[in-house]
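For reference, the chain that follows is the form predicted on its own, supplied as structure tokens.
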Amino acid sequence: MENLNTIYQSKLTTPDEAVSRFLHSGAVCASDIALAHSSTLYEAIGRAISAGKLDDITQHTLLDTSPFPFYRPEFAGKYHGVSWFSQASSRKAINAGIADVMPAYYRDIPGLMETYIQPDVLIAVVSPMDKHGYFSTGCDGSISAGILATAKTILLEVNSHMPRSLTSPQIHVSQVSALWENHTPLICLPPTKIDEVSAKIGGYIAEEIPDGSTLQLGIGAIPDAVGIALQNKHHLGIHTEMFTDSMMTLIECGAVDNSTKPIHTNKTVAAFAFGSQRMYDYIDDNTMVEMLPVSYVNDPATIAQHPNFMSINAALEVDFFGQVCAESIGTRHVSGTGGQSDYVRGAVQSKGGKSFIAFASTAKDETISRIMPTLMPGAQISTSKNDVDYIVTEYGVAKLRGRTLSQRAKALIAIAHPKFREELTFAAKKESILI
């Protein structure tokens, strides 16, 4: 261990020194999702660019957690942000023409990184070095392996609050170009406020989920409401891209034991985790939680191996055909495809499986129906009409898979907000959809 500590100390530096020594103009950098982002290094790169020491730096991100410099107007044209799945800051920058967006399925990102992007630099936040000289990427098992396949420079921020996941990518100190310590609390998601609409939707979905099912829950009030409504179920399993506090609660109350899963039996499987520090602490050195590559976790063939697989995701709007938009408002960028369509496909291929796309029936204080005759012009289709299964609002559940266009329209109108049903019926008749 003494030799490993010597190597560690020889690579210990500051973010500004790491940038000065190991970054060059034109470098392509990439980070994994959510907690993998090192704001200390990003800011150091911004300072170097402002000082005229660097130029033309590209940073690839997913689920960015703050307004990093590559999403600020003053760095436009010098520090390029590319978002693969957006939060508020990247969304704003993309719609302002400051940053770019990469269309992709989440499961394809590791391969796209390795084959097309080929980043020079991996930037990551990791747990402290273990006695064998390895750093764990902790809550992020998703795409790091794809970045590591080509990155010649590895820059690590060591944070004692990052859990040591036993299955996330491990990076040996001998591979590291530079590291620095920043033991600040990890970014945590605030507790979700579950409103009456979300609770009602969660209850509808929970009624459709039998004991022994395996779950994928998305992010937000509706998936959390589903989690609450499932606490009286038995022998549930978890196989999901994002591990959340609601899932941890299901484990703690005994509803989830992963005992019926045919693969990774008794284990919770996820590609990354994002939530509370309590949840991060739960992951630390926990042999029963596996953070695995998203190329495997989100593969529909992997998902479909679980009988009674239940997938719950959200949307912005759906049309009479069953086309689901979850990533734009017209041409305005909101997010990304993520894993929605993969979980829809995997769930419907699972024996007894179901996929639910759930959302409140209206937007903007009940002035806009989210169920539309056709999607808004320019809307990006996240889940196709051929893959969609169940649509759920606070007014009920519409089964679309195996239904004709006319049957779909009738089922969707029945779960639309009552104030829009006459208008939607008129539109369906006008287009000769209702038979």
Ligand code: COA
Given for the second form:
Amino acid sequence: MENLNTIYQSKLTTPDEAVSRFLHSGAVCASDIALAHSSTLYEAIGRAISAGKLDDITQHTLLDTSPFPFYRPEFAGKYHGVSWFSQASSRKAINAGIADVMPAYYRDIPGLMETYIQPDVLIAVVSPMDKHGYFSTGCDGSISAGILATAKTILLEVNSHMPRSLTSPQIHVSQVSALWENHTPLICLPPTKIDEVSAKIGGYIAEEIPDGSTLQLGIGAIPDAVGIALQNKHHLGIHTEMFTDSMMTLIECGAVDNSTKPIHTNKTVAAFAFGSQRMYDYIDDNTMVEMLPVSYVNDPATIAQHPNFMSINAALEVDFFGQVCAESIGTRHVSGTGGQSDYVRGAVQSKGGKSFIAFASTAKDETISRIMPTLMPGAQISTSKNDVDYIVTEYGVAKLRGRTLSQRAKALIAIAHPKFREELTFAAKKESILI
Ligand code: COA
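Swap state to the form predicted together with ligand COA from the form predicted on its own:
Expanding to the full complex; the earlier chain stays at the top.
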């Protein structure tokens, strides 16, 4: 232990010092998702760039948690952000032409990192070193291994609030280039407000989910509302990309016990976690939660091994064919594919499985129908017409899989907002879709 502490002390530095010693102009850096982002290091890189000491740095990210420098106009052309799954800051920067976007299935990102991107540098926030000299990447097990395949420089921010996950990648102190301590509390997501529409949709989906099912819940109020609506179920399991607070609620109330899962029995499986401190505390040293690489977790072949697999995700619009757009409003960038398509495919291949894509029937104060004859020009398709299963709005559930175009259009019009049904029917007739 003494030896490990000596090594630790020899690598302990400040973010500015780590940047000046280990980063060179042109370096390609990458981080895992959400809580893996080290603001302290990104800001230090920004300072070095502003001082003219560094140039042409690229940072690959997923699910930004703050307006990092590489998304800010003053660093355009010098500090390049590449978003693989966007939130507010990256979305704004991409639409302003400041940052770039990488289309990819989440499950492919570790392989794409290793094969195409080949980052020079891993930047991560980790839990404190254990007695064997290892740092756990904690809440982020998703793509770190893919980055580590090529990254020769490893820069770690040690944060005592980051839980120690026993299954996330473990990095030994001897591998580390530089580390610094920053014990500020981790970013937490505010509790989701479940509005009337989300609650209604959550109720419909809950009716379709039998006891003993295994769940994936995506991002947003609707997947959270489904979680809340499932509290009276029994023997549910969790196999998901993002571990959320609604899942914590289901574990705490006993609805989830993971007992019927044929693989990882009795355990919750996720690729990453993002939510409350209560959840981060639950993950800490807990053998019952496994954070595993997304290339395995999101593989439809892994998902399909669970009977009655239920996947619930949100979207922005759907057309009569059942093509789902969850990533853009026309050409305007909103998000990434994430795991939506992986889970839709896995769920429909699972015995008894179902996939639900759910959203409010309208947007912008009921002025826009989200069920449309065709998607907006430039809209990006996240789930194909050949994979789509159930579409759900506050007006009910439309089963599309195994249905013809005419049957799909009728089922979708029936769950559109009543004020749009007539014009949708007119459009379907005009295109000779309704038979
Ligand atoms: N036309 C115009 N505006 C639209 C619209 C449409 N068809 N559909 C939605 N909007 C607007 C909404 O009005 C809302 O605007 P506001 O912020 O001004 O209120 C905004 O777009 C977001 O819509 P909302 O339904 O509230 O989104 P959400 O927070 O539930 O997130 C996704 C939905 C699709 C962006 C989100 O689920 C996502 O990122 N998905 C990515 C793919 C995925 O599912 N991956 C798997 C889980 S990680």
